[in-house]
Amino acid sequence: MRMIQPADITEAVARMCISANVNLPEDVHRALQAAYEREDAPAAKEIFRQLLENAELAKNTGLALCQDTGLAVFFVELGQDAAVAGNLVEAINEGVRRGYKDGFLRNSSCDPLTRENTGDNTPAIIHTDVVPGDKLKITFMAKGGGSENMSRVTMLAPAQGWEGIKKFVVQRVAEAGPNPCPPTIIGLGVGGTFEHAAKISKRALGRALDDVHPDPKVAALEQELLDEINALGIGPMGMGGKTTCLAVKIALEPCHIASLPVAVNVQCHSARHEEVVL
């Protein structure tokens, strides 16, 4: 049995933290300035310029790329051969509290109902799985408020397919507009149960931009449904264009025969994410 040390939990956990609020992942930088050299809506263009240029200043300066800096949401791989030789959930957390303290980043977390905030961005959203291996796999996630309060879960009849799928997401994209601070990633969860759809939604924004679904039915599906939410013309902040939407990732589980649950979790164009494995 491997050991893995709090300590070490902790420091990797706080690193993340900081690092994933000021450096944009390369593939969504990638995207970004592959929308901007093909729009040509001079506002949507300038918007693209600006968002380049937030991410190079986050870069030089150290600040976040942007005010929200979001719930701590984490998604946690431990192998069925290592354990951890403290409180798992306290290591993150106390990452948690020292990442967004020492990197002067905003506490977003609150009491549900008094809005006391809780003073150190804690407890962190934490979803674990064991998986075969010595090793443990800490992917972070920072998940603004304005974009997921776009988010939305339903359970659709069986019968309503692809096609009813399609007509959900789209329109939540539609109704959503400028909200969640487009371009956008979609993470769309299809399948499991009411709160699983949603997990393995949210867990799909942690694909790569240009990556490829190993599927090429769903890969098909996520181009599709890509296309047509770009056709809605919402654009960059909602000023218009060609890209509304950066990515469409999907994942898919088995389902009840007599349900079909529909995850859409909206990621904004600040897709923030890191991952470590100790």
Second form
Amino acid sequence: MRMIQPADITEAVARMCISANVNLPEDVHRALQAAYEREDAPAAKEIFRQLLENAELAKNTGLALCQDTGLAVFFVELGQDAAVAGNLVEAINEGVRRGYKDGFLRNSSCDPLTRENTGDNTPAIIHTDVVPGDKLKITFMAKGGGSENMSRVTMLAPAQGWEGIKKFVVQRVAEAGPNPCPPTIIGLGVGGTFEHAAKISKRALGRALDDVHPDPKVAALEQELLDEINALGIGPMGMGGKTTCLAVKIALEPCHIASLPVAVNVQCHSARHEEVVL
Amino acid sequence: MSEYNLQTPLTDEDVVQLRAGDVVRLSGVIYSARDAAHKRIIELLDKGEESPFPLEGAVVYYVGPTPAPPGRAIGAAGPTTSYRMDTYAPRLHSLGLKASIGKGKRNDDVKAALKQYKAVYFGATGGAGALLSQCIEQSKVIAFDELGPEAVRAMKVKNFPLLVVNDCHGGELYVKPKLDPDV
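Since we've got the form predicted on its own here, give me the form predicted together with its partner chain too.
Up next: the whole complex, starting with the chain shown before.
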């Protein structure tokens, strides 16, 4: 059994919280650059110019890319031949406390009813799976509220099938319009149960924008949905244009014979995530 | 599409000339307020007390900035989604508020209030928080400090880059999604 020290987890998490909020991932940067070149409309082009300049400025100054530095969401994969010599959840939360304070990041976590800020951006949202191996992999996402608010879960009838799923997603994106800071990335979870569909839709957002789904049939569905969303013409920040969505990432899992759970997790263009393996 | 340099506080004349799609560079003092601060301001008004800043001609920025690192006036400071303030905005416009700055759609009540009280809704680029912070020269908490990022701040801005999203003539910049009725 390989032992992992809580202090190492805390340090890695604090570092990721700061770095992810300041450095736009390279795949997202490439996608914004490509969109800048693709757009003809002056307003759309100007938005992408500003976003690229913003990314450059954040990298050079250490300022956060966006003032909404998110709820801290983690996907943790703990190898079954590894163990944490202490409290895994507390080690992560301590990393969040430290990272958000030292990085001058915004505390966005509050009581759902009184709306009182918890003051240190904890508790983090932590999804843990036990996997083969003796490593600990931690993926961090800074998930902003604006795009999260535009996300939805629904339970379709199995007869509605792929056409029903597509209709639900495209209508959701159309209704959201400029609100979630388009161009967005769509994490689509299909299958499982009510809560599992939502979880896998969020995890799908961790995939690189330019990766291709290993199953060619799913890859084709991702492309089909991306094309339909971009045909809406909403464009960057709702100003009109060719780029409403940068990528669709689909996660499929078996579900009950009676059900067709569908979750759409909307991610803004400032798709901030990092991972570390300990 | 026209371009304007405007100075706060805004007047009826400033607002009436603006059309959806116009570019505005705003200078002067604007006030930050988002969800929690709006709730507090309305509670004060309900009790017959004053708003923490003069509403006449005022511009409210829907923003909750990140803390200012040493040597900077403010941290990242881009707009938050505006619809959450729709329930409060018409009341503030009726008391003289001339503009709000945010991102995303407004409801029909807000659009009607913009017409009735000659006011305007500006959009700033969401997710460009670091870039927009460069236009904020000073920032000071003036009310509800205990709300942290949601406190009301007086912000001195210079050439803050805005687009007119909803003007006071019923014009709107956002495109309508081309949704196939069969979809």
